[in-house]
Each structure stands twice: as C-alpha cells, then as structure tokens.
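Single chain ahead, by itself, as structure tokens, in the form predicted alone.
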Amino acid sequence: MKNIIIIGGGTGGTMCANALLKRINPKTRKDWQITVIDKSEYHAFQPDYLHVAFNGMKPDKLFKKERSLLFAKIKFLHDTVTKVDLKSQTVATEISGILPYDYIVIAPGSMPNYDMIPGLRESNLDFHTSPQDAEKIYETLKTSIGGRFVVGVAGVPYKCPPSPNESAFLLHDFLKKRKMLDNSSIIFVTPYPKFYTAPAISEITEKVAKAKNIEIVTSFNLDHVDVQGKKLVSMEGNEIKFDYLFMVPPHKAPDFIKGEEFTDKDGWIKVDKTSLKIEGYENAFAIGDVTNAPTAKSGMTAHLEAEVVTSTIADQINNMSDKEYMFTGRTHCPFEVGDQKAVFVIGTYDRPAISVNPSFENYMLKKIMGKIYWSTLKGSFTDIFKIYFGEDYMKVVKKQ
C-alpha cells in the first residue's frame, strides 16, 4: 500500500483528501491510502468568528466533525504531528508513531503568536483564535456602556487580511444598534500606511470608515501593551489609550516545523508559488496559511491551491504527465463594511486588487459562500467555481 499523508484538516487539507480520492484512477485507487492528520477532531468555519464576536452567533453552529467531512475510504487520525522529515519521507506523531509516505501535503494553517508582543495576551480579546474567545467579545459588549474601543492589526503576518477592518465596521453596527455611538469611539490601528493593504480597496473602504467616524491610525508598529495603564505603545514611543481592546494578533507557523530546512527565516514553508511544491522536493507540497507564497492567508486561497496540488499528484499517480498545473495567486476575500454591505478583495500574482464598490449583493454573496462551504469540501459546486473564477481558477499548460 502506498501512502499520501495530508497534515491539517482545515479547508485546504480536507479538500485535498476528498479531491484526490475522486481523481485517482479507480483501477489504482485500491493501492493508495490517503490519510489526514489533525490535532483537533473538529473542523470550524472560521470566517463566522466575526459574527460570534459582534452579532452573537452561537459558536456550536460553526463546527462539524472532521471525520464526517471526509469520504469513507480516507483515513482520519486525531493525532499531533511532532516532526516532518522530507528526506526520509516520514511523519512523526505523538500517538501513531512514525508514518511513511509517498506524497505529502502540509496544510496545518497558522497560529496566533501572542509572545511576540508583551502585554497583548493579558489585555486583548481576540475573535481570531477560537469561537469561544470570540464569544467573550460579545459577552463584553452586551454589558458595556461605551468607551474607547481599539481594534485592528497588532502585528504581521496574520490570516484573513480584511478581518481586522471588518471588526471595526461590525463593531460600529453593534454600537449603532444599541444606541451607544454617542458615548463611544472606535479607533482602528494598523502597522500599514493605509487603512487596508491593497490601495484600490483601501481608497473605498477608508471613505466608508471615515463616514462612520471611525478613527484610523496608520503606521503604528505595536511594541507592547501597558496592561495597567490600558494603552498601546508603539516602537516609536507613541501611545493609544483604550477601554476595550479587540486586536488581531500576529501569526506564526506551527511549532512542529520550526527550524526545519524547508522553512524560511520567518518559519514559513518555502514553496514554488505556482506549483506549491516545497523547494527541492517533487513529492512534497504545502498549501494555505503555512507557506511563504506571496498571497493572502485565507480559506479561498487554500481552496484554489488544493485544486492545483491534487491535480498534480493525481496526474502523476495516473501516469498522465503532459500537463502542468499552476496557482495564479488569486485572492477572493469578502470584506464587510457594515450595514449589510461588502466588497471583495480580488487579485492575482500578476494583477493587484481591483476597486469594488460596497453593495448588498456582495454581502449576500459572502453569505451564500458560507452556506455552501461544507459542501465544497467534498467537491460540490466545483464546476460552478471554475466558471466563476475563469482562468484564475487554475492555469493549465502543456508540458514541452
């Protein structure tokens, strides 16, 4: 029996496993075991953490058991990976021991790095880490009588690029609904020189923020949080006081790949940005938040990267080697701006994000994407996605 190991049961890992089972030729499928390894039994729909924090959505609606999201022939190990050895083609885990592989896809996502900023953990409420933490924000807001609400980006990199900005708008909606705007202020803080990193998107959304009296503080490089004084202190010595702090923390790669030869100086896995192959290896791939590919750390990115990787592996197994599959760097991040309106951050490696006006239609499209999410993990709606994304879905070229 030959083995394909997929580390991580998030969007990318789950889609990879299911797509591979469908794409490997039935005549040879019996010779291959696909195994997904994840330290959690549960799969969460992370984009809705924002709505747990600011709309009171119940966390239990965001979870499904990972086993239920995988086809029956795929093996799921609820286990913790401790080491990946690409040279010996093995994965070490706490429970299952040493597992050999013929192909590997590393897709464990990223994790918050609170240790990077002293005082942040003690002062911050974070909707990014878990829905349970996000729920603490909503419980805090329900008892608040107003004050200085500071939201934004505590440090880089971080996953889901628009989410800190979205938090400012959704917080505004909450305070408006509770008639608390007159005795509250919202301050959005970012280390970037603009409200949002993509200029075309920033120009539009910054106007919306200013119309809502959201104060924007750019180029603020957070050094530490003064817990007792309740203030942010920048590397340059500037200070911002707060009554409530809802910041997205910086993120890092999982500890099990720390210091490995296939990671860069910041700890991310070095990949070819189009093939997603780990540098120096033909049978090892990485997708999603854990890579150093110059694109968004988001679920849709992982989705499209999974399509490239599964097509590549399946063709090799099926002895069909005349095509090369390439990830275009496509980003497609929904970005709510409050009042049931949204924009989409759309771009590729070759095309910067374009300007998109906020609309109710975009807001509904985001909601629809959330509704069909669970089905997409098993390959439903793939043909629709191919039509919707067009040539950005995946570039396919004939090998010379």
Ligand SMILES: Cc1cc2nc3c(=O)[nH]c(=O)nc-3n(C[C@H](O)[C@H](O)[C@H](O)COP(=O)(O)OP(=O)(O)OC[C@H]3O[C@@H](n4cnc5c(N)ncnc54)[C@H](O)[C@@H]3O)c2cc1C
Given for the second form:
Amino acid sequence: MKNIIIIGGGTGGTMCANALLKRINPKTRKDWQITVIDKSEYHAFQPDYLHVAFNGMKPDKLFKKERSLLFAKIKFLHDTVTKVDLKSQTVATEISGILPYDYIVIAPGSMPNYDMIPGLRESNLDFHTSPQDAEKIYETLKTSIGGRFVVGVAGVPYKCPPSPNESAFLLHDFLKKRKMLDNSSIIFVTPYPKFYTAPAISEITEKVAKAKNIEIVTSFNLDHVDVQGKKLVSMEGNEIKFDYLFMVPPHKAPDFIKGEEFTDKDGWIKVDKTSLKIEGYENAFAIGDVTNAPTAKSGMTAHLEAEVVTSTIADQINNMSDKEYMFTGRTHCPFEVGDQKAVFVIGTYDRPAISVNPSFENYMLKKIMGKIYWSTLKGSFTDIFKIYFGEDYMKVVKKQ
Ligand SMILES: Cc1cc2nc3c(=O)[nH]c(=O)nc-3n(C[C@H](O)[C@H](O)[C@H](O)COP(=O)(O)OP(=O)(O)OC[C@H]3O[C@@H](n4cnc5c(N)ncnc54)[C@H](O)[C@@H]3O)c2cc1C
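To test you: the structure above is the form predicted alone. What is the structure of the form predicted together with the ligand?
Next comes the full complex, and the chain you just saw is listed first.
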C-alpha cells in the first residue's frame, strides 16, 4: 500500500483528500491510502466567527466532526504532527509515531502570533482565534453602554484580509441597532497606507466607512499596547486611546515547521506559486494559509489550490502526465460593509482587484457560500464553481 498524507483537516486539507479520492483511477485506488491528520476532531467554519462576535450567533453551529466530512475510504487520524522530514519522506506525530509517505500535502493553516506585540494579548478581544473567543466580544458588547471601540489590523500578515474592516462595519450595525452610536466612536487602525490594501476596493469601502463616521487611522505601526493606560503605542510614538480593543493579531505558521529548510525567513512554506510544489520536491505540496504564495490567506484560495494539487497528484498516479495544472492566484474574498451589503475582492496574480459596488446581492452571495460550504468540501459544487470562476479556476497547459 502506498501513502498520501495530508496534514490538516481544515478547508484545504479536507478538500484535497476528498478530491484525490475521486480523481485517482478506481482500478489503482486500492493501492493508495489517503490519510488526513488533524489535532482537532472538529472542523470549524471560520467566516462566521465574525457573526458570533457581532451578531450573537451560537458557536456550536459552526462545527462538524471532521470524520463526517471525509469520504469513508479516507483515513482520519486525530493526532498532532510534530515534524515533517521531506528528505526521508516521513511525518512524526504525538500518538502514531513516524509515518512514511509517497506524497504529502501540508495544510495546517496559520495561527495568531500574540508574542509579536507586547500587551496585545492582555488588552484585546479577538474574533479570529476561535468562536469561543469571538463570543467574548458579544458578551462584552451586550453589557456595554458605549465608549471608544478600536478595531483593525494589529500586524501583518493575517488570514482573511477584509475581516478587520468587516469588523468595523458589523460593530457599527450592532451599535446602531442598540441605539448606542451617540455614546460611541469606532476607530479603525491599520499599518497599511489605505483603509484596505487593494486600492480599488479601498476607495469604495472607505467612502462607506466615512459615511458611517468610522474614523480611519492609516500607517499606524503598532509597537505595543499600554495595558494600564489603555492605549495603543506606535513605533513612531503615536498613541490611540481605547475603551474596547477588538484587533486582528498578526499571524504565523504553525510551530512544528519552525526553522525547517523548506520555510522562508518569515516561517511560511516556500512553494512554487502556480504548482504549489514545495521548492526542490516533486512529491511534496503545501496549500492554504501556510504557504508563501503571494495571494490572500483565505478559504477560497485553499479551495482553488487544492484543485490544482489534487489534479497534479492524481495525474501522476494515473500515469497521465501530458498536462500541467497551475493556480492563478485568484482571490474571492467577501467583504461585508454593514446594512446587509457586501463587495467581493476579486483578483489574480496578473490582475489587481477590481472595484465592486456594495450590494445586497453580494451580501446574499456571501451567505449562500456559507450555506454550501460543508457540501463544497466533498466537491458537490465543483462544476458550478468551474463555470463561475471560468479561466481563473485553474490554468491547464498541455505539456510539449
Ligand atoms: C474571522 C474569519 C473570517 C474569515 N472569512 C473568510 C471568508 O469569508 N472567505 C474565505 O475564503 N476565507 C475566510 N477566512 C479564512 C479561512 O477560514 C482560512 O484562510 C482557511 O480556513 C485556510 O484554510 P487552511 O486549510 O489553510 O487552514 P485551516 O482551515 O485553518 O485548517 C488547518 C487545520 O490544520 C490543523 N493543524 C494545525 N496544526 C496541526 C498539527 N501540528 N497537527 C495536526 N493538525 C494541525 C488545524 O487543527 C486545522 O484543522 C476567515 C477566517 C477568519 C478567522
């Protein structure tokens, strides 16, 4: 029996495992064992953490058992990976020990890096890390009588680029509904020179923010948080006072790959940005938040990358090597601007994000994507996605 190991049963890893099982020729399939390893038994739908924090959605609605999201022939190991050795083609785990592989896909996501900013952990409430953390924001808001709410980007990089901006708008919706706007101010703080990184999207969404009296502080490089004084202090010595702090922390790659030869200076896995092969290896791939591919760290990215990687691996196993599959860098990040309106951040490696007007239709599209998420993991909507994304879905090139 040959082995394909997938590290991480999140968006990218789960899609990868299911798509591979479908793509490997049924005659050959019996010779291959696909194994997903995840330290958690549960898979969370992360985009709705925002709605736990600002709309009071219940966290238990966002989880499903990972086993139930994988086809029966895929093995699921509830275990923690401690090391990957690409040279000896082995993975070490806490419980199962050393596992050999023929192909590997590394998809363990990213995690908050609070150590980068002194005082942030003690002062911040964070909707990014878990729904339980997000719920603390809602509990705080319910008992608040108003004040200075500081939200935004504490440091880069982080996953889901629009989420800090969305938090400002969803907070505004909450304060409006509770008639607390008169006693409150929302201050959006970012190290970027604009409200949002993509200029076309920034132009549109900044206007909406200003119309809602959301104050925007750009180019603020957070150095530390003065916990007692309740203020942010920038590297340039500027200060911003807060009563409530709901910032998105900077993120890092999981610790088990720290210092490995296949990571870059910032700790992300060095991949070829189109094939997603780990530099120097033909049978090792990385997808999702953990790579250094110059695109958004988002679920949709992990989804499209999984399509590329599984097509490549399946062709090799099926002895069909006349095609090359390439990730286009496509982003498709929904960006809520409050009052049930949204824009989408849509771009590729070759095309910057284009301007999109906020609309109820886009808001509904985001909701629909959330509703179909669980079936998407088993590939139920692949044909619809291919039509919807067109040439951006992935580039297929005939080898000479
Ligand atoms: C608030 C918020 C809103 C978001 N909104 C959107 C959105 O609207 N659209 C969008 O596309 N994306 C969104 N995202 C981002 C999206 O959820 C992530 O980018 C996506 O889940 C990344 O997929 P992944 O497979 O790389 O990692 P993940 O889905 O995070 O999965 C990683 C898995 O690896 C496991 N793992 C980690 N370390 C180990 C280890 N040592 N051993 C075993 N297992 C391990 C973890 O337990 C986890 O299950 C949002 C994220 C947040 C937090």
